[in-house]
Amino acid sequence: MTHLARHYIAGQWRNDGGAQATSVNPADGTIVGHYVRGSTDLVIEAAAAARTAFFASPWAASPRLRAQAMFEIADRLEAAKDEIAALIVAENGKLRAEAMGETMAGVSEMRYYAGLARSVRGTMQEIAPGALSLFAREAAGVAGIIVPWNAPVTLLVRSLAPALAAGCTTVIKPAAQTPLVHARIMQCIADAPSLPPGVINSVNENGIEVGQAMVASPDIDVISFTGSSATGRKIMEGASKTLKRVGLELGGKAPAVIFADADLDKATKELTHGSLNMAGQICVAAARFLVHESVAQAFEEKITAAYRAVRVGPGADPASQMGSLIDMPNQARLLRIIEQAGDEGQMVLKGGPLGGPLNSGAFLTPTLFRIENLQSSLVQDELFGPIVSIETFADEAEAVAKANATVFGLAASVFTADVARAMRVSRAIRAGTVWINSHLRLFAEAETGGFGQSGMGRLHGVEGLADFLETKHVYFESGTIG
């Protein structure tokens, strides 16, 4: 059976705006289905009708009714899940175990801020006898959110749900690459009895029009992205000519920095997953194994067995370790990456294509090699694949010296045995999350983001609301009313 992926604007399915484009399984080649293309003149009309249900709508105003509605939501998204799930491992590659996780982890996150949703308070001060000052936390307006296609579901939920629980109202694009996961969402959205039409909207990409449109929208007040720095730079600069507010999440490099006393089965495992999940397409990825020198040769041979181990094959297939990449295209720029650090470095373990009959997807194994070089791009730039370098460290001081040697502050981590040094570690690092003794734990509850060219504001938590929301600041004296 086939799919089409249409917009959704002011309450209703819409076909129009473009030609149908083709949505493809990369695993195999297959088409899935197709999506209706969107356009400016799209984005125009969704945008308007997000912010006539901001100002004419109860929604801003009345956040039990935004709870409501979000547990609604997640209610028909977690009734959804198994055909979620399936159309992730259809559109993205990945596995069903990681497709299936990331399903809940947004009907997590979405019940999460409806809690939060009635939770949003404002502040008062006397600043001198019978003047009073009130602090009104108030939503943002009309927020457009763009979504990568690595996480469609937690990358969604993870800024819609700040944004509605705020009382902000939406404009959302998805990523080409996976319209009809985006198609089904938006259909559990759709079934909500209790959201207000025009409170979310969605218009599908047309190459970089969409977006570009929602950027220069002057009825769209905060832009949420989550991607590359390249086109996160390219965002901040559009948004500046309305002077929107942004909230980035980019790329990372994240350095698993892995200490002489460190347990080396440990870290094996956990990087082994902590860098291969999703194929190693996702920005937290340990990209960057940095090993004391006196055990480096002992986790070199760990992590390449372990690596030698991962049985890369289709995501619903159930003996599958690793899926397959988002696309032919980003396999062949991975393939020439491999013979770079062929090249520039030594190579430990050599990834490529499957053979036989899954020689047509967008597969690749692991990547390992040694590089000592903090200049090579292959050290400073996001790979965003299943390669990984190992590079050493004699003391501690060095060891964040290179953990701090790229632009990128997403993630990092650390193995250690010692506590004082973990913590010592941890400070030093400039990222947004630093995991200890293990790698890849994300949390509706636990604010993410980054420092440096990883981006500005942050997602999930409390703190997630913040770039949805405003202060308003009321004053008035005792005597001078009614």
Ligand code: NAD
Contents of the next structure:
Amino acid sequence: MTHLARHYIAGQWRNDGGAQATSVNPADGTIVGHYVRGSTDLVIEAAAAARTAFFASPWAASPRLRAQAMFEIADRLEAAKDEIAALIVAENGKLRAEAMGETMAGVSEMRYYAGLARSVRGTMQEIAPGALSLFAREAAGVAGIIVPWNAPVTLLVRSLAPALAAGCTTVIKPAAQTPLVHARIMQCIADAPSLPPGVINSVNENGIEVGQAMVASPDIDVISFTGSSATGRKIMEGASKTLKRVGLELGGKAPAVIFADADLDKATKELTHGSLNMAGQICVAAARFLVHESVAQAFEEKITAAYRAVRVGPGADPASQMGSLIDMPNQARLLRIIEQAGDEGQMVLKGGPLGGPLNSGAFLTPTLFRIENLQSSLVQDELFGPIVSIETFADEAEAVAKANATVFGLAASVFTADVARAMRVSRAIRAGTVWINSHLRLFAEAETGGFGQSGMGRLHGVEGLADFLETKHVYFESGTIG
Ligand code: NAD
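Form predicted alone done; form predicted in complex with the named molecule now:
Okay, now the whole complex, with that chain kicking things off.
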């Protein structure tokens, strides 16, 4: 395996463009490898290669070819799963089990869309006697895919697989923090014998230049972006120059609403995992515990005990139950937030670095704090780490109002033994996903996406294809018989 992550354009590995940069293990500061930075010129080349493949190769018009190539990619990803998971642990810091989970979820999703590639269908309507309208679903063209670092396999495949199934060709930009994971995935792609050159191209980041060049490119028709809401806004603005379509999967601030009749032990178990998975660096992480006032103290005691028991440590150590943050600057950022939480709220459990031999790693133990000021930035902003607020409510209406009190609407959960209440409240919460008596269940088959400033469009599921398809009306007068 190469420890230099290169670009991949028109079926060729490339190491030109910018200077070399380093990928660092956040758990211990060691160097994992290097990557070659990209450039605007490489984006122009990659987009041109994707455009040529779209029009000149059989890809867009051959569903069975697409399915075959996608199954080949999935098989190669599965065969490389140990290596890919090890690289995720090394570059991202998450647990080995989390890394393997996301790798296998990516394999499953690639296979799911490989099957769907053969069932992309339009509709037909007889507008008037003898006048037929066909509504064809056609590939949108070249899709630009911009991926964040927190789940570099799943979040790539979640956009790439529906784009390929729809018949698009692609240009990918991986996150600068996880270039070697991405290069290993690209090796699986390059090894797929049925994939025509130019269908999948990849250019490494160079600051933000490469992402911006993709958004500006007249050869790219659709941008599928996963990342923060702040960057999502810039992408939408940039895309307006060429009036590109954008699919945005952005930030979140998921509330978990815990009613008085909830099974508190189950809620504690679900929400410990739901908030601390990937050290809280997941868009749908439970970030606010909204608890009925009659059980607030009991829940607080249980979740505090559960948080205290979580063993934070290197993702590669099987004894660890929560891995590191992505890097030291994020540790410093979150330490400042913990101080703010102490000032503005009441600290229940104060997190901090691990100290000792692991002091040089980007570790942070979990934090819980009480707060009632809905306007605080601690409630309103995505913190993206293992820091969770505890808020209270008196009745169902207040619970819903508080759950809907941020600009985000990505995910939420509701804990109650009352089925009718679970349905009422889940429908009233403005979020793309609501889990009942659970948190953090994601499936290739189930659409995800945001209300409000958590984004636009949907990925996963059958609807995930829509971001990469156009509808064409073909009108035909067959006339009538006789
Ligand atoms: P980010 O917005 O900083 O960066 C995401 C990607 O965009 C990176 O590859 C980055 O290089 C690129 N980028 C940055 N500026 C750009 C610009 N001006 N033009 C084009 N591209 C640009 O996000 P991040 O820190 O990598 O990821 C964490 C964020 O992602 C969190 O906010 C999280 O909630 C969000 N996220 C959302 C989902 C979802 O499904 N909604 C999933 C995972 C992560």
